[in-house]
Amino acid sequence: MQQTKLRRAMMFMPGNNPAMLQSAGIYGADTVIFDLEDAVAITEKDAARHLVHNAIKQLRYPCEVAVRINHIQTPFGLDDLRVVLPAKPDLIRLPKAETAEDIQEIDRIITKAEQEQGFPAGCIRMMAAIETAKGLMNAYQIATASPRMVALAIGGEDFIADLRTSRSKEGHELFVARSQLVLAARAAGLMVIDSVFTDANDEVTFIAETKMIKQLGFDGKSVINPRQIRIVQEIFTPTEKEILHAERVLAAYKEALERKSGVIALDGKMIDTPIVTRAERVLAYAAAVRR
């Protein structure tokens, strides 16, 4: 069975913070996102993707390592994957990905370095993040782009603001976004990540707002503080009660396929091929978990 990867909680950190770069790895985050576009001054810049870069080549974190880094089509975006592409991060995160010449651009850079680099080809992924109603529509194009592309994203805050309307508490405005997004990551076979939430102090709407998104069929969510990952990673991993119904929905499967029987049910209800594999996802998943 391949295995299941987890980016339950993708942890932004400011790339021209040292001592933040340096305990990235401490958190407990799937994933850790070291960002040199909004976190990042623009005298800032230069120094903090060598602060990457350095951070990289010279620690371990017991984690993926993503960069953010700025548009290629703004003044820093090429700097940026010229400094930290020779330091080998497992991905690139593109924002405002709004074509997929963005990401075939982007793949051209990665294999070039790859080749200079000596590294294995298709070793650094990628993921886009949508973030305005151009980039929503071309969402399918975008996920499928490059076979370097692992996961969709959405920027919550940028996309509201280019629909010209607020956030609110009950994230009505970002719905439609958010279905549609699933639907083109699935359609591309990817993963798709939600918005961070900035309210760092209000837990009661994160909390709601991670288990809505999770029902919407997200893998998982991007976060701004460390207190925000272990709420995350328990909403997304398996439940002792959910494992024990998968292990006895597979051992009602098998049994039936031993018996030759047509007819699968457990506990009075009908057990189809769907619900066998929303079991076996079950179990994957907290398998990966346990890892």
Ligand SMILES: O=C([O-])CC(=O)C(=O)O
Given for the second form:
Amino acid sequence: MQQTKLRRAMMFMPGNNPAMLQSAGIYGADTVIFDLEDAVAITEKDAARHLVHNAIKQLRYPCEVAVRINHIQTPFGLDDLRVVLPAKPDLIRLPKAETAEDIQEIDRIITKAEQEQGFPAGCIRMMAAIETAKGLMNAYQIATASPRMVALAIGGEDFIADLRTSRSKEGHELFVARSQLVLAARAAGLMVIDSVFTDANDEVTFIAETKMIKQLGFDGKSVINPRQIRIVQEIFTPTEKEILHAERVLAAYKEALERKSGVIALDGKMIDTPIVTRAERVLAYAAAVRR
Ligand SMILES: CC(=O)SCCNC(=O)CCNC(=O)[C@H](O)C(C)(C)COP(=O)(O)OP(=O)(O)OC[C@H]1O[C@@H](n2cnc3c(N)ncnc32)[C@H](O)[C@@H]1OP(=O)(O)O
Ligand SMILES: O=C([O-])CC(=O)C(=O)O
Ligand SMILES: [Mg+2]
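What I would like now is the form predicted together with this ligand, since the data block earlier showed the form predicted on its own; can you produce it?
The next block holds the full complex; its first chain is the one shown before.
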């Protein structure tokens, strides 16, 4: 069985904050994202990319390390790549992705850097954040533009600005975009990550939003604060009840196959192949969490 990769909570931090870079690994995030884009003032861009380079090179992070570069059409994106790639981050996150060409250009730059540095080909992966209506219209092309692509994310704050509306607690304004993004990512065989929730003190709304995006099909959520990590991880981790049920489904299905039947009832409910697939996924996910 393929190993389940966990990207439940991907935590952003400003790339020019040495204290945060230093302690980034201690909070248990599945991925840390060192930001060079919107959390870093223009006057700090140069210092931030060098700080991020040194942090990745010198500190041992116990999790996946991603860098959110500036878009390559800005005056900063190419310099971000030039400075951070030799440090060998696990993942480059492109914000405000709008076309497949954006991804292909970064892919070429990464390929060259991997060759120059003697890194294994393909070791630096990519993900793209969709933050505009145009990006959403091109989401599948973006997702399939490079074999380095592992995930799509939605950048809800910018997306809402692009839609010319405002953020509601229920998130109605993002509903269609979130669902379309899940479809585009799944059609491309990628993971899909939800947007940040910017009020780290509003736990009630954060929990409701995280449960909702899990139900829509997301694999995880970008977060901005260590207090949000555990909440997301708990919601995405199968409960004992779910694990037990999955085990019973597999046992019932095995019994059905032994009787040369493809379908069986468990507690009055029909069990057949898609239900078995979902049960296997629950167990694989639970195993990945335990590892
Ligand atoms: C729309 C977008 O583009 S979102 C992506 C870009 N934004 C970001 O990267 C912002 C990331 N988050 C932050 O900077 C901060 O969490 C803020 C500004 C939102 C809140 O900061 P605070 O009020 O200081 O948070 P809080 O009091 O919970 O911090 C507690 C501890 O966690 C640390 N911490 C807080 N957020 C983070 C983080 N994202 N990463 C690492 N450490 C963090 C603080 O430094 C503090 O450490 P200390 O106890 O050793 O001093
Ligand atoms: O990508 C994210 O989750 C954060 C972000 O930039 C946005 O919401 O605009
Ligand atoms: Mg954004």
